[in-house]
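Starting off, we have a lone chain in the form predicted alone, written out as structure tokens.
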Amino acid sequence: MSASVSPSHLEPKRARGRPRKTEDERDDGNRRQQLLSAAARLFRRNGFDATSTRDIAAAVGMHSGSPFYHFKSKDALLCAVMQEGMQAAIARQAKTLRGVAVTEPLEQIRRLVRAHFETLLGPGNDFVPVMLYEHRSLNARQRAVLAALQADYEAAWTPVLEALHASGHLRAPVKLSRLLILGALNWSVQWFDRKKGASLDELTDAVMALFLKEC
């Protein structure tokens, strides 16, 4: 007896082209950004070691394993948080210097300081503070990537400080001045309280008075 053949109109149709994307794949960009923001906030508040991927996933309403669709590991997520922060800081810095003549180094340094405070202390800016205190959690390759971004960021300060030194507004050597100024600004993440402390403009005024002198 011959085997029966199913009518062609009853056979399941084969999907053509690419398979349908999952919800995470369709919303990849937004979900990735949500993970970065949540991870930055939790890493800053609780520390890298004390924060699990489950914590991060829960913060954005995802299943515990979903972050691994976007990032290979928690270490990779940490590095991405830091890269995001440095790239945003570089863009903010370039924007704030736009239109300021190189013959105005006092205005340039004021804008650099103000932008740096915004990067560190502005609302939602947890990315760079995480880099300052979780840097040792990265591997050598990741640290090299971040070091290159940091060098790009700090490079904008050198010609401004050189001009200030030449004009007599800055007495200390340029390299030491850059390290000391950025070190002092970075430490503000430890003590600044927006509800109790000064405004970012007032902090900027204080830095100008502390490190620069009138001629």
Contents of the next structure:
There are 2 protein chains.
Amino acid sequence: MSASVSPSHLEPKRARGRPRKTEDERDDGNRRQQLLSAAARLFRRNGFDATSTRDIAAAVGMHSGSPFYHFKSKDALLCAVMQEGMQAAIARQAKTLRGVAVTEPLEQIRRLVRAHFETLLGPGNDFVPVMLYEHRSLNARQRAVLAALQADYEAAWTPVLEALHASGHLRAPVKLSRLLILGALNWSVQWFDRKKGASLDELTDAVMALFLKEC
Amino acid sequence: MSASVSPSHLEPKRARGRPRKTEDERDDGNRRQQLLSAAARLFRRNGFDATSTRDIAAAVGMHSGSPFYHFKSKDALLCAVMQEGMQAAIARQAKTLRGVAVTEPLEQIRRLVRAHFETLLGPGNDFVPVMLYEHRSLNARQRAVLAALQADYEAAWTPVLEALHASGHLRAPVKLSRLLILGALNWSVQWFDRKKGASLDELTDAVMALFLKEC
DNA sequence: CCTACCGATCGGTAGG
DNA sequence: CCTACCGATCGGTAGG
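Okay, that was the form predicted alone. Show me the form predicted together with another copy of the chain next.
Next comes the full complex, and the chain you just saw is listed first.
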């Protein structure tokens, strides 16, 4: 692996990016991770079809063919982005529920909602939004993989909603409630602006006030 | 305009489509309308980027260059699809509210929700879903046009939600409530299956039960 | 991970 | 609205 001179047209991009190879960092899975992050950001901003593998390569200072050394196809890269997003979301969800008693479904739902907003709207969290809005670009096999992860994620909501339904805090059918509530949250990707408007906490409060009955 | 023989590879498509030119129908704005409908259906099913102008042409029995006789660019066709969708949605909304007293905000919101579902999920109503999910593919000028129509559409919800807030049926802030409720409805495009599950009326009931407090 | 390249597709156009 | 076509871009690959 020689210290090849990088092409001049990539310099400016590199300049405001991270340094490369200057410190003797091992680029083991590092370059792969950089590709994933750049792809997530570009897929979210411009869409999967409107993002070329060349764009992604340039964003991490690679040449056009090099992403295919790490991923066997553009599809596979998209799928990897989504998987990483869902795994992080599932981990965040499990963590936020840890130590909350089943007897406190109101606290559970609040934490689920807050964690979901963090997953969708937190800084640098582009992976799950890509999953939500580029689902169509996967093939059947990839969809099955993601559907399983999504089912895992949503499964955590059902017992909480059932408890809320039993206690009278929720009147609508549980299954439709889950679909409608998650829809309301997912749609926030379209309108939420981190730089103005409500904070994620205020958003969470609004969701609680909107969906749950006092009793 | 001679009776040109149609290329053989298009015959099967034509055979199970509508007849053409057999009856002496004037093709005035008719062909244009066919292009709009076909484009809406294909954009919704496969996405804007994944649909070629050749696909759209073939769907109405035209040749590859012919859509550009009716629309000056693929963008313009997309924009026209969205405009048609929003105009129909605004008209449906105005019609469903006609004759309902302002003193009955519960009946108003029920009708708004039901009409919105019809616009999103009714058979053949592909225009607004395209508007919701292909917004990114418009240029700035086109976005402004659509944003104005969308503002018109959403404006009808605000006084109703304010009345519901005043009467205690709605606890969350009106602006966030509107965003969250419309999000919940818009997301139904992702999961609703006309052939199974709830009907639009049952969906509407669930929305009412989920978002509104009795008092 | 770079170099050099290929085959395919696509939006769009001139000219009728 | 068809015919014939162009320039550009894109995913992907061989070979190092």
